[in-house]
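This document opens with one chain alone, in structure tokens, the form predicted on its own.
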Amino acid sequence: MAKIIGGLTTSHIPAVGNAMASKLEQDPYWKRFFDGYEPVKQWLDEVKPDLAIIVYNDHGLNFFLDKVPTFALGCADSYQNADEGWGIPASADVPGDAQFSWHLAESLIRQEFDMTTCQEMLVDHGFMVPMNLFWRQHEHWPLKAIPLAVNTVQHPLTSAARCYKLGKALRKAVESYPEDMKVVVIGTGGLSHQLQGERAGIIDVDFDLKCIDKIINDPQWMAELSNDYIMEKAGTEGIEVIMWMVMRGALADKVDVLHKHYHAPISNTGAGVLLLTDAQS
């Protein structure tokens, strides 16, 4: 059967996409940020997952403010990268797995998560920055990927608790797939940042670090936070951290931390990386 072999998190800052395109990884401003990904890249190259489910928020390529589903799942065999305005050079199309996507959709709907299913889906920096952070060293994408879009833009938004439950349902969906497949779930976005208004530029390092610790060790604490509180502490765009909870719900109650890293500021954002697996003891 299919199995989730690990959970990853990463920020998906568009400036990171341009930095990678310009090969600035060794630039003094960027070096510590990019160095934080090397252990995760090494682990991925060792375990060789077959597929990544990437939890991200669409930035206007598929859904604009007039129509935004709470949860949308890509159900295609290929996903085209397009630029929604940041000027990031397009990456190669990412292979999908429509058969597996439809299995996930059917299972999630049976578990009372009414997914919007997308047989065509463009993917923006929210999806492609993580793909490149983890796999740009390969000439061709070494795995398939499925986009799972969560609305963190147009209110009313879903909650950390609902995302956590979605992760648990996602695990059941993956493990009910009869074919052998190694899957990683990637929660993206965050951490604290705000792009507009009087608090533009806010970064709360203490809150970011607390969220990282609680997501690892006490996800129920995170699940009980209101969206208003998260945005008060982490900024309006900091609400993206709820997408990390989909990843956490897809893992066991107890996890092993293979790697964690935090860096701030990077493009006015607190940026975090996690690599978790189900606890072995």
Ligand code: DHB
Contents of the next structure:
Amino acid sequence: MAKIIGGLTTSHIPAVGNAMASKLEQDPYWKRFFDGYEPVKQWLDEVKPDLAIIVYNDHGLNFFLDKVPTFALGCADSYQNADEGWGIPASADVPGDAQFSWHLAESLIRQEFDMTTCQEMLVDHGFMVPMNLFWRQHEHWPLKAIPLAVNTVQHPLTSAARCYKLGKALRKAVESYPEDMKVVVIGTGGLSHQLQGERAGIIDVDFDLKCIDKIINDPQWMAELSNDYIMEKAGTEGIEVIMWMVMRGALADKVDVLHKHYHAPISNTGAGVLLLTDAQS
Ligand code: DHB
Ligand code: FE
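Here we have the form predicted on its own; I need the corresponding form predicted together with this ligand.
Entire complex below, previous chain first.
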């Protein structure tokens, strides 16, 4: 049986791709941010997951504003990095697992999450920056990945509550796959940031830290927040944090925190990292 062995979260800031490509990890501006990923990379090296389900939002690359699915699942055997030229060099395509994707699609749709299924999908920084942060592999990726895109761009948007429920459905979908596979679920995006308009540049450290704590210990609190409230506190793009709730829903009610890190600002964003597993006791 496939099993979810952990949940990870990370911001997916494009400037991070640029910094990695320019080998700036030890640069004073970047060092603390990148150091925050080391324990997660070590854990991944030890547990060696077979597959990552990466919950991210497309930023107008694969879906432009004329056609935006609320939830879309990659159902391909590979995904091409088409990261808008922000910095990550054109890397090897990321291998997918179409058979597993179709199983997820069937199970999720049966559980009333009506996925758009994509047999071709270009992936942008929302997907590639997390891949590079956690695995830093350009030639041969050490695992397969499945993109699960959530619309956080074109309103009306889905909610934190719905994302949390999607995570629970995703867990059932994964656990009903007959093959033995170790799966990690990665929620990307956030934390607070706004990239345009009068409030461009806002970051709310207190709200970010509260979200991290509540996502870990009291996800129901987070699930009850309205999108308007999240955007008022965290900025219009801060709404990306709802994708962390897909990861959280895919784990048990109680979790162990293997790693937690926050650093602000990086580019325009409060950047957070989490590594959670189902509670062992
Ligand atoms: C930034 C953050 C994002 O999540 C994004 O999609 C684009 C830019 C930023 O902080 O610059
Ligand atoms: Fe983003």
